[in-house]
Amino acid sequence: MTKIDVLLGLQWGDEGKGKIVDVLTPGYDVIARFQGGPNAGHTIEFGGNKHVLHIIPSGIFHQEKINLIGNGVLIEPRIFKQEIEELEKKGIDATRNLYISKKAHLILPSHRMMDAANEQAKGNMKIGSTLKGIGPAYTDKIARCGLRVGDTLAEDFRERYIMLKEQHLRMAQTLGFDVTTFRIDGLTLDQYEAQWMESLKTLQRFRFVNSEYFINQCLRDDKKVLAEGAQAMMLDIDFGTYPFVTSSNTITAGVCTGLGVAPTAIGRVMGITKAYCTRVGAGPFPTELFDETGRRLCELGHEYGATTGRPRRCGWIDMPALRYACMINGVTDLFVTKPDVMNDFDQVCMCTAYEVGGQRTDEIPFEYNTMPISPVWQSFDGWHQSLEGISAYDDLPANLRTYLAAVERQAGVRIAAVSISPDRKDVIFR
């Protein structure tokens, strides 16, 4: 029986997971998403074109590979339909190789309404939600009143849907939310609901499976499986910068619950980090830069959310957070992306420790959100050289290799590959 390999982000998201999954897919038989939903945005570039996926696994462009949406994923049918239509425009027939867990939960239109209502109620304490309904849908899952993909085939699905929707409406009104003026993509709740219901026909074109049996049979058949995470380690509901996190377990342990595999089935854990840091939305970010350097990172790195379009907050790499991520996830292979963004910088920096309350620490403090944190910096000379055309690790500029060696040493994990452009061809393996 083969092991299931895992690929996940080690920062606050947007590390380049989609691209690396796409690059690694030829070496696997099955690509499986295990958590998250349309709040994810995985960008893949090849042939001069950019492709953004939200719910569908990033192996979908390889038609000979199986792609699985696991039970831990949330599906919003209208967004799913739009994603399928975009793939069809590019000649991709996803019905050939995409399987969906019957146990994956659905995001209802009223979940998206509740997301907006909850954010409004928080006032200045907003968490910066993508407003895709993620939190309310996972809330209903835990409260044991959610609807799942397999439920769409039940005769009483409409009745159960209406019951849950009415519950949401009562909750929104209790929060003082004006349901009559609420819009999703310019549509009223009723208008959006009509399109959502129509989108179920697209969802039902796909093969619904008991995914826990499906994935374990794949492993017994010695198929190579890659589990693809969404969001990232520092947004994990338990170990991230709570409450400024997503609503699921984004870590390696989430593979076991999000796909239905045993801990003993986990093989390699491939973690991805940018050569610097970014974050979307509210929450602590100790290495954030508010100066011209931060603005340059944003512009040169095209740091705008694939899902939200919001500009990302930018800063230098945070090694205490990266060490923490490697520890929690048991990372065996480190992938570093986007060093090319810093090609023309005179100096690049990394945070090697924190000063909290007058004391130096290597750990992520519990008071991460509430106490002032001062980074302890180490600086490196820039490399002032384009990385275009480089295909061997040893041919990277010497100053870049010095920087990467420091990342490797600080993280305690060997760098397996470096991505030097958005294109799938520009990944240098060691």
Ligand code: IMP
Given for the second form:
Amino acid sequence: MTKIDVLLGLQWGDEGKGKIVDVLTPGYDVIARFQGGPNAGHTIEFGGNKHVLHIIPSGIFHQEKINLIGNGVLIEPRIFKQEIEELEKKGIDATRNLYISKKAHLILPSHRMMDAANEQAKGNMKIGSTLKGIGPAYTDKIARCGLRVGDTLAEDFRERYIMLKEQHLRMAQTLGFDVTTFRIDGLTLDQYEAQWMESLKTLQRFRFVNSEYFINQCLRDDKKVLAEGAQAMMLDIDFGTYPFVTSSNTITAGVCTGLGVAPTAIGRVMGITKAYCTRVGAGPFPTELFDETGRRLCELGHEYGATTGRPRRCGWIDMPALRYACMINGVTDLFVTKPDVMNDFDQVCMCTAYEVGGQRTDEIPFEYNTMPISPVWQSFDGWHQSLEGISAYDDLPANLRTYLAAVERQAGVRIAAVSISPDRKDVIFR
Ligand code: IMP
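The form predicted together with the ligand, contrasted with the form predicted on its own above:
Everything in the complex follows now, all chains and molecules, and the chain you saw is the first one.
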């Protein structure tokens, strides 16, 4: 029996997971998503083209691989249909190698309305949600009133759908939300609902499976399985910067609940970090830069959200957060992305500890959101060199290797690979 390997983001998302999964895919038979939904935007670049995936696992560009959407994932059928159509335009027929758990929950149009209603009601405590309906759909899952992929085949599906939608409309009214002016992609709720219902036909063209049996059989058959995380560690519902988080367990433990595999079945845990740090949406970010350096990181790193297009907040790498991520997830292999963004910097900084309330700490304090946190900095000389064409770790500029060695020492995990451009071919394995 083989073990399932895991790949996840260790910061606030957008670490380059889609690309790394795509690079690793040739070594796996099955790529499985275990949490999140269309809030994710996994960008993959090859052959000079950019591809963005939201719900579909990043192994879809390799037609001989099986891609699985696990029970822990949320599916929004209309977004799913759009994603399938985008793939079709590129000549990819996903019906052959994409399987979907019958237990994956659905995002209804009214979940998206509730996301907007909840954000509006939060006033200046807004989370900066992607507004794809994630929070409300997971709320209904936990409240035991959600609808699942397998339910779309039931005779009473429409009745259950209407009951849930009416509940949402009552809730929106209580929050003082104006449903009449609410739009999704320029459509009223009713117009969007008609398209959503139509999209169920596309969803039903795919193979619905009892994915927990499927995945465990794959492991028994010695197939190599990779679990692909979405969002990232610091957005985890339990260990992230609550309440500025997403509504799922983005961590290794989420693989067990989101796919139905035992903790003893987890193999390697590959964690991805940028060589600096970014965050979209609201919430604490102690190493954020509000100056010219922050703006340079944003511009040179093309730090704009793949799902929402929002500019990402940028700052230096945060080692207390990264150490925390390595501990919670049991990271065995560290992947560092985008050091090339800092090629022309005179100096590169790293936060090694925090000062909170006059005390120095190496830990993520409970008061992360409520108390001012001052980073303790260590600075490094820049390398002033293009990384283009480098294919061996030891050929990286000496100053960059010094910086990476410090990341490794601080994180307590060996760097397994460094990605030096958006292209598939530019991942240097050690
Ligand atoms: P939600 O999951 O759409 O409700 O968003 C909750 C928070 O997580 C917001 O701050 C979002 O910006 C952030 N978020 C959600 N998905 C992603 C992602 O895939 N990458 C980065 N941030 C994300």
